[in-house]
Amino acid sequence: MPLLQLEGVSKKFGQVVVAEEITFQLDQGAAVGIVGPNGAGKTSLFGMISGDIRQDSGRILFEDQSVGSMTAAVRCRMGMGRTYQVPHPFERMTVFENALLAAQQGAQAHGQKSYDLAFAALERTGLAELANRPAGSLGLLHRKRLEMARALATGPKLLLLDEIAGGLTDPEVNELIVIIRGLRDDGIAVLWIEHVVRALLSTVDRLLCLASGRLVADGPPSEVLASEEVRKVYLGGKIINEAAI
């Protein structure tokens, strides 16, 4: 049974189509990347999966249960964790308190269990030594890591990563790749939107390409990136794997 299934999912904002009959599935423990130009509908797709946006038509199933009418909070408790392109931690709270709140609200954990989930998430993302630092004092790399730690503290079966490598240096991206590979190896399914294609190629086994709200390719990364249709959706008609698109 697939962990996540989308069946003919569509969405419009006025006359703007952000999703048109999107269908795919994701298995437990799979690592799948999503590429596409700006405005392709990638983040809107995450919004529909996580419950921040309601689809107009089609079905979204998580562990074979339809979740289309469920709130984002309910989906989080079911096992969906999500990061956002721009991290917005609670800046006056410590790094640990941010993770603890995620464990308590997202995982509905209490007492020692919530502390364990929070600290494990910080350890996993390399933030344990910064646990008592105010979140507002963190630089971009550590804010990105805290964004991931908060998602992990909810105990996800599926982790939705939205351009988590954006704005980072090459060495910082490399550190991030190691973390995400470890999550994948531990059986957490990863669905990752990213413009830094080399990060995806180092981590995922499959790529999806979105353009104008349509799924134009789905398959092994090498085949997707070699696709003429995929190349056409990018300015210049070519993809450079070692750099951001």
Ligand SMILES: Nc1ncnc2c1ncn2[C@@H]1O[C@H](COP(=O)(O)OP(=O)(O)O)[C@@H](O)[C@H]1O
Given for the second form:
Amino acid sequence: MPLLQLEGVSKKFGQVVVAEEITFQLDQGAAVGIVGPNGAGKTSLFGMISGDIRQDSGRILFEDQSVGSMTAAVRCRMGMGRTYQVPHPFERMTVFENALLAAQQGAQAHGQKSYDLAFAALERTGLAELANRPAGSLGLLHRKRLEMARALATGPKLLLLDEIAGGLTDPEVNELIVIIRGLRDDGIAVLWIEHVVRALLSTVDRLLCLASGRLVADGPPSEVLASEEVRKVYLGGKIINEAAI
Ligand SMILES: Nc1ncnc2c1ncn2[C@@H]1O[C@H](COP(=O)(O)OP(=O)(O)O)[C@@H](O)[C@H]1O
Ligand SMILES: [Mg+2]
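Take the protein just shown as the form predicted alone and give its structure as the form predicted together with the ligand.
Next comes the full complex, and the chain you just saw is listed first.
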């Protein structure tokens, strides 16, 4: 049984097509990257998978259950964790409280179990030492990590990462890669939208490319990056050059 299945998922915002008949599936524990130019519909796709926005048509199945009309909170409890491109922690709460809330709401854990889940998520993401800091005082790197910690504290089977490496320095990206590979190795399925192709290539074994709401490529990363269709959508081949580094 695949973990996640999308069947003919379509969505328009007014005249803008953000998804056009998108069909793919993800196995348990798979690590898959998503690339595509700005405005391609990548974040909207995550919104439809996680339940933040509703598709116009098509089906979304998680562990064989149709989830397309369920709320984001229900999907989270079923095992979907996601991070946001622009981190929005509860600024006045501490780092630990942010993770604790995720454990309580997302994993429906209580008492000691919720503390353990929250702390494990902070340790996993290298935030344990900052546990008592207000989340609002964190810089970008730690905000990105807190996004991951909050998603992890919900006990996900599927982790949706939206440009988690964007804006970080090379060494910071390297640290992030180690964390994400660890999660993948523990059997958490990862679906990762990222412009930092180097980071993707070190972690995923399959790549999807979206352009104008269409899935234009799906396959092994080297084949996808070399495909004519993908080169066309990245006018000038920036992505290809990056991949060669
Ligand atoms: N809530 C919304 N209302 C109207 N248009 C939106 C909304 N969200 C995204 N869009 C538009 O949909 C397109 C795809 O956006 P997005 O999914 O964020 O792309 P990506 O993440 O690939 O950059 C863009 O043209 C964007 O302006
Ligand atoms: Mg986006």
